[in-house]
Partner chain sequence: MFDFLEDYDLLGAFWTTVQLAVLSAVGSLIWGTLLAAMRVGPVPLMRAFGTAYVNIVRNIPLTVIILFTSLGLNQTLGVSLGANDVETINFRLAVLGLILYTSSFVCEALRSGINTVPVGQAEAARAIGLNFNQVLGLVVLPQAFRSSVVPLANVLIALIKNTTVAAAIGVAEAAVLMKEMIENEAQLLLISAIIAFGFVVLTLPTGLFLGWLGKKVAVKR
Amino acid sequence: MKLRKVTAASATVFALALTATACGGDNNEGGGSGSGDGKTITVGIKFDQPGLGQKTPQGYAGFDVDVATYVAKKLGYNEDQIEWKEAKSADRETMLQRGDVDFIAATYSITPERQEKVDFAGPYLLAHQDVLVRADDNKIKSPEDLNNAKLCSVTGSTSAQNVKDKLAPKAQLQPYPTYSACLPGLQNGAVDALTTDDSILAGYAAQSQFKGKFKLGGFKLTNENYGIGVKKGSDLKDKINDALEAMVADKAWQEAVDKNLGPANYKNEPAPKIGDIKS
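Please write out the structure of this chain alone, matching the form predicted together with its partner chain.
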């Protein structure tokens, strides 16, 4: 009996020790990446959004990645001094507040609620909510047609809520955890359209396996101003704004758009002026 107690107690201690080490590991990972040590800069991007921010076997690719790389260069960091971190939508404010990352370029729309928590540089891209439909499907010609369609979007996303509340309240909405989960259904006709920001849609349509199968509706349903998020009160904001202006001025911005989103026939808006947030 006594022995059993000892075993149980040591098992508990062992389990606790394991959890404690696990926490310690996390802390160490974040610790080495503070700003201002002059060596590396930590940037938050999406890892799973083709055309914008995607982790590939060859490295990181996408428009957000190109913008972040350019900005980091202007801040004095070479490409190999950038440490990329995944910034999932729900984690973005927390990551900035805790200082896990120096700035975030991850399809980060500027909204009043978010501005209370973090500061935004930019905007650097004006996107619109749009729909992606099968290339041979002409059923959806105007935003009104969405009311009779089956739409797919990501659970809880702004685009999904917009559809339900404003754009097409009568539409049937199938939410999935990721946009990629929507694509098989869109391909075989189980849903009629995938809806979110046109920049994101263009990224999916530009993937080699989907080339020529999907097209953008071009409806411009909302305005999404993508900004670069920094910690509240950070002096990075002005420096990033300067870098973004320089990027537009020396045509690197347009090149990045064409390279990453061009193949899907995406017609981009002209580069937005810094601080010009379209509602």
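We call the rigid core the largest set of C-alpha positions that still match within 1.5 Å between the two forms. Residue numbers count along the first chain shown, from 1. Quick caveat, the model's predicted, so the values are computed rather than measured. Compared with the form predicted on its own:
- After superposition on the rigid core, the Cα atom of residue 79 is displaced by less than 2 Å between these two forms.
- Once the rigid core is used as the reference frame, the Cα position of residue 174 differs between these two forms by 2 Å or more.
- Here residue 164 counts as shifted, since its C-alpha moves by at least 2 Å between these two forms after the core is aligned.
For comparison with the form predicted together with its partner chain, kindly provide the form predicted on its own.
Only one chain is given; partner chains and other molecules are left out.
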């Protein structure tokens, strides 16, 4: 009799386990519904951009992370229900098309070419291509002053080459593998300037080891409209737009800018209106 009781109890536990599995099996991911019914929502961010999206020993940090966390909460997900995935620039459209992530917030500029492949909520930040120089350098006051200057050229980026081609043909491009590698060179005088989006530059300059050592030129060479990418046709787009508007209205957007990019004296543009894409 004792053996039968144990067997019956085991069967009951097993049946309950099967029921739980069946009930939860379809809800492991956010699935793009934005309902919060699932256990997790998967979000793509950069892992290597200080101030914007960075994986640290303590977790994930940056302006894009704060925006994504706020949006996820409005969609019904707590912070511990967010699964973060690295979204490298070259992989973002593919990740959305395959359904690897529910949305991407990763310094993702809205362009006509990308809009053919994915949808965008936002924009949520208007950035500009700019230059970063040493804080005590007063020689570079305009893009033309980059003529004869040593300009860091990061492998795989066209920012420095664009400056040379269009604004400062005598700029001397100095190759470096990453933006992070440029910063010590800028600090010690091996290069005179570094160029990419001002938000990215501000994030690097805001790192504790570099505070007060660099400044932005404020040249606004291009407009970069950062949006949140979603799969083409996803109903998340409108829901994310609502969340972004709420973030601006309750001041959380400006607080996130100040916290993550303010230490570099980043003078941000006002929060853009949804759908207002600056050319």
